[in-house]
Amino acid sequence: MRHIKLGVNIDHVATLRQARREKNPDTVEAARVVYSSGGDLVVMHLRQDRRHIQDSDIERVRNEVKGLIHLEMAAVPEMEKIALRLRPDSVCLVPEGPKEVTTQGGLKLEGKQTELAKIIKNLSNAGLSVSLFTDPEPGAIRAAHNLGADSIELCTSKYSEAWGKKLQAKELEKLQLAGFLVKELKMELHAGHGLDYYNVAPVARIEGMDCLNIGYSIISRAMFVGLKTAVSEMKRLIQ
């Protein structure tokens, strides 16, 4: 049986936790949870304005809990050194806005491609994976290829807010077809992005696919079920 890797997103651990400024719920014991219960890694996006997760959190999951960590940031200097101290196992680069309430699609790589380089650069030589958030467009994976990044992970935001049979089955074919080209290229072939417990099993079945991130379905679930059978449920999903 084919393993694919599943990632959970912990930022909206945070996010209630920071409603009230306190100690609770704390990520570390959420990351702890997620790996005990078939999560194989945890992802974190550290935003610049930190509505969520702090630096902190981390650097706690680093130093506290065994288990990969996969950090999602902006392709920014600030974020660039902070990785660069707290070596997480793996970088997604992602685009961020202000006033966005979640990440608006994948990366808009024009005119952006030196600094986007040097970046990808620094981090893989201190030896973290790096991924590019991409749309599932061939000129963005085969630019993401050019920039040096080891994997792809494919937004699937159009997928997962697809209504009907019909233009959710032309969104998934845009992602395999995508990720045919990710695999191509001999780069890792990730996904993410408004993906549930409904939704799920037909990305999780694209050839090649290596991993899903998987966020807020599942902390939202775990409001009324627990984290730990949270996390398992989708694990099994997606096998």
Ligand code: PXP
The other form holds:
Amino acid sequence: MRHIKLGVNIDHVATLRQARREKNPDTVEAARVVYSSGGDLVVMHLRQDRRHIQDSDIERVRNEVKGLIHLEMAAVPEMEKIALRLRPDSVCLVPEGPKEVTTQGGLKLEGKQTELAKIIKNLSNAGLSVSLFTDPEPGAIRAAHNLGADSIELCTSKYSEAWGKKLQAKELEKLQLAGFLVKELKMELHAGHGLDYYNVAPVARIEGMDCLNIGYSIISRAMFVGLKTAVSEMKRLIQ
Ligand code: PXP
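Show the same protein again, this time as the form predicted together with this ligand rather than the form predicted alone.
Complete assembly follows, chain above in first position.
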């Protein structure tokens, strides 16, 4: 059996908590359940507007639970400083807009290469593994490789949103070809965004896939079946 890592994004556990600014549901408790149900990484996106995950969530999960933490963040000096202080195991640099409800596509690298290269170098020198969230486009993947990233997380939102078998197959093929290039460049291959219990299997079967990062569908399902079942069902589907 292939072992594909499952990163479980717990942002929306914090979204529910922030609705009341209460202590529950607690992200530390969520992280414990993720790790004990087959999740390999706990993923948190610390947004600049702090709409869900707070700095203290990362700090508490780091200090109170044993397991790998993957931090998603914008490539800005504030977040770089926080990552260097809180020391997640890995970081994914993502584009971030103030009004978006979720991440909109991969990073646009044009014109930002110098600042990105500097952040990647600083994080790598501190021992953090760095991933770049890119669209499944050869140009973006080669640029990310040249910037010194360890991994590529392919944005699966176009695949996830594709309507009908034909369009979905076309988007899947783009992901497969992009995955092939990532492996040729000897980088780790990750994918995520919009993956759910119905569309995940073909992405998990992409040659060389190392890790899938999934949030919304798992936390939504957890409302009805509990987080333990939601995580373990997803884990089973991706093996
Ligand atoms: N990967 C990245 C880079 C993301 O920004 C997100 C959303 O925070 C995800 C994966 C997870 O997406 P979803 O919540 O749609 O599963």
